[in-house]
Each structure stands twice: as C-alpha cells, then as structure tokens.
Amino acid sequence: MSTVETPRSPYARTKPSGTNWEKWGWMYMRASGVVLVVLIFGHLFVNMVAGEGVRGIDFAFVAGKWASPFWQVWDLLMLWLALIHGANGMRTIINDYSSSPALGKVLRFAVFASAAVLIVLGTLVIFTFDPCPSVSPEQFDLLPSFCPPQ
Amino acid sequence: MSAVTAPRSEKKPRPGGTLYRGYTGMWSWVLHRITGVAIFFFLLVHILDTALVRVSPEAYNAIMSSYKTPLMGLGEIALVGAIVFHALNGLRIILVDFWSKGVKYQRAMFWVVLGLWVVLMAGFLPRQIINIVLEVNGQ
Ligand code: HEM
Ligand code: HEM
C-alpha cells in the first residue's frame, strides 16, 4: 500500500513546459484562412470568371500569368498556405476518427509527406518555369504571343 | 451585471441544440470538415496537373482540355461550391471566435453565409453554363 504524503491537496496541473503547438496550429488556421480567401477567390475569378473562364486556361495562358512576379507570389503563397492549413485540418480530422494510435501515426505521416512533397514541387515549378520554351515546330503556336521566334 | 437570459429557441425545440449539437450549428460544422477534406484532395491532384507546364506545353494543355469537357465542368461548379462555402463559413467561425459578439449572431451568421454564398455561385455560373453548353455543342 502506497501512503498518499497530502491527502487533501487539490490536483495541481502540471505546469506545460515548452511552446503550445496545438494553440499555434489554432492560430493558424484562422489566420491563413483569412489571406487565403482573398487568394483563391482572386485565382477564381481570374481563371474561372473573367475572359472566356476555363476555356482559356492553356500554356500561353499561364505563361503570361507566371511571366509576371505578382502572380509569381500570388501562386507561391496560395500554395504554401492552403496546404500547410489543409495539412493541419487533415490531422484534426485523423485524431478525431483513428480507431488506433498506431492507424493515426501512419495516417499523419502520409498527409504531412504528400503536402511536403507537393510544396516542393510546386515551388519549384514556379521558379523554373519558363515561358517560352524550345519547342519543336509544331508545338510553337502554343507558347505565348510574346516569345520570340525561334 | 447582465441576467442570463435563457437561448433562443428554434421553432420547435428539442433538448441538445447547443452550437455544435443538432441545428445550423452542427450542420455547418459537417459542411465544413466535408469541404476541407475535398479541397485538400483536389488541391493535390491541381498541383500535380499545373506541374505539366514544366513538360511540355502540349502536355498541359492535354491535361487542361479534360477539364474543359461538360462533365468536369459539371466538377467544377461542385469544387467551387465546396470553396465559396468552407470560405465563408471559415470566416463566420473566425467570427465566432474573436468576436464579443460571435457566438450570440453564430446562426444568424450562417444564414449570412448561405446568402453570400447564393450571391456568388451566381455570379460564377453564368460564365461556367455558357461554357459548358459550348461544349456540349462541340464549338
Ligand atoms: C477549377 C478551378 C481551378 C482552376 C481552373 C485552376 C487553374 C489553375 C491554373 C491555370 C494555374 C496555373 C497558374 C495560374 O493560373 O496562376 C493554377 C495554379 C494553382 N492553383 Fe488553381 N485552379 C482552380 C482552383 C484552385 C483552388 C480551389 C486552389 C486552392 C485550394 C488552387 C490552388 C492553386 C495553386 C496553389 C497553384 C500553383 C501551383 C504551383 O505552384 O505549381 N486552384 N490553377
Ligand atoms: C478559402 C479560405 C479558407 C478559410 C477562411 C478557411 C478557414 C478554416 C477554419 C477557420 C477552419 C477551422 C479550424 C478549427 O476549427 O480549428 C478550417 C478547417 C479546415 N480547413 Fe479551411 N479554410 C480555407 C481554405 C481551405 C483550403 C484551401 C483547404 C484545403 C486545402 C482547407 C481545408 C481545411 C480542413 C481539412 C479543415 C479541418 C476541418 C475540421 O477540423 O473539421 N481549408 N478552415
């Protein structure tokens, strides 16, 4: 038998050491939803609204999009924060259901590698982008009216 | 010092509506988790298909022109549904939460949402239809 040293003193929190992770996620999300609004709705209107809609959408046209650093930004930015919040709105959702620590492990990596993964390629496919490419001949009617003959 | 006084009931009360149990409260919270999840999964599948821009430009305007086709039109109005409300309603839990007075408007606020969300699939339709009947008729 154990002897409990002060039977009547209340339950002391331990106090927490080190930085809260759970209230920053919180913080970010609300605070990336915010900026993202204004992005996506800004890339839906421009791809999906004005002009022609969908039905403009090509190489030329997102050649003429990228050739400009605004949208260069724009794109980078939208795509660093809607994954990183989708990221962490995923691990909400995995801790609510996983049946099983071990299930919530496997689950938590596979979405924290795939958003890591597609970050990186997405930068990268912004910042090498190029916007008129060497193209065989029959492709060079797709490329931008502004590239120069080649 | 403010009474207490007792919610709102809705037009026929039943025990357990609370903000996130049974009604506006509950229901705006499934829309959102269900949008989020279908966001994030079409944004992975985005970024790999505007990735083809690095191959070739004939093998991005391949993967764009089956986004063009009725069907994937069709996906597409349900995608952009899904944004414009986990948007809205993502700003109305922002509200929620810092604002004094977020929790007393919450269902109000989703009526709110649901409006503005009328607002601007109507606006984003018009375009989308004339797009998918044109292709429906091969132009
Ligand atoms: C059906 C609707 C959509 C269409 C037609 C579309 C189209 C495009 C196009 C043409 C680009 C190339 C660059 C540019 O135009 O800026 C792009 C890039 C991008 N889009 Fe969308 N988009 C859609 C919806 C979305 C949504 C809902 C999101 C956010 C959740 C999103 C996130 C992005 C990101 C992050 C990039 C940059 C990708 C990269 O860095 O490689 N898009 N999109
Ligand atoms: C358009 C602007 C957006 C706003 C204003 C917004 C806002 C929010 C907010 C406030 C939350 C709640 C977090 C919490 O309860 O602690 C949330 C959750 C979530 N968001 Fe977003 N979000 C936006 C875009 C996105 C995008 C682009 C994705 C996907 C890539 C996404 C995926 C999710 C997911 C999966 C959750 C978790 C849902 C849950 O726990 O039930 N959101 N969002």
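Heads up, when I say rigid core I mean the largest set of C-alphas that superpose within 1.5 Å between the two forms. Residue numbers count along the first chain shown, from 1. Just so you know, these numbers come straight off a predicted model, no measurement behind them. What changes on going to the form predicted on its own:
With the core held fixed, T14 shows a CA shift of 2 Å or greater between these two forms.
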Given for the second form:
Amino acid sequence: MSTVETPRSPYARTKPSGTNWEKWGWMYMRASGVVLVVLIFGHLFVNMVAGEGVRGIDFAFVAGKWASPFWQVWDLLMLWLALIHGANGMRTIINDYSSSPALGKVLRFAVFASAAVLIVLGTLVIFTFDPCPSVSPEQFDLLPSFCPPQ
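For the form predicted on its own instead of the form predicted in complex with the partner chain, what are the coordinates?
A lone chain is what you will see next.
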C-alpha cells in the first residue's frame, strides 16, 4: 500500500512591521535599572554617609545641594528614570493580569498619566526651588538663616 504525500508549503517567516515596543521596554528596564542602582547608591552615600549623616539633612542641606546644577541633574535623572521604570513595570503587570482589554487600557492610561504628572511636578520643584524667596520684612524671620537680608 502506497501513500501519496502532498507537498508541504515551505514556511516563510514574515518580517515584523513597526516598532517592537515590548523589546524596547525590556531593554529600557535593564538599562535604567543599572543606572538607577548607581544614582540611588550615590544619593544614599552623599545624604546618609558623607557629612553629618541623617542628622545633617534639613532644608539648608537640600537648598545647598540644589544650588549646584550637578545635583539638580542627578536628582532629575533619578526622578525620571525611577518613574518611567516604575510605570513600565506597572504596564507589564497590567498587560499580564488585566481581565479585559478595556480595563487594561484604562489602567495603563491611569499609570502613564500619573507618572507624567509626577515627572512634571518633580521637574518643576527641582528647577524652580528657591530657598530664599522674596518676603515682606515681618516674615523675614521665617526664612532659613543662610538667606541674606532683603
């Protein structure tokens, strides 16, 4: 008994079109994680180990740090990378566990909207922070001691 074999069509892999966002999200998580480890441990060293330690952290300490563009950029990078890293991680969790596509879309929008708001507010705080604002003479005693008289 002979069987007739039908020829199989050869499998042809199609080239994916568009950007592979999952791949770029995966790569971002790894790269930002490494950079965040350096930024966070540097932040902890400067704030907790160097100088007076925890006792030395007060309004004047933060004002002195943010007077330097280096520390502004350091804290800005830490803020942006951490918030985007966290939002991307939440996006992954939502993709894995959301029960319906509509719910997933709403949750992803909420995560990205909250991350965007926090990034904008944090950036504004870092770059518009003024430890010595203009005040009336009767309120001058409320300012930190390092502010010059007005």
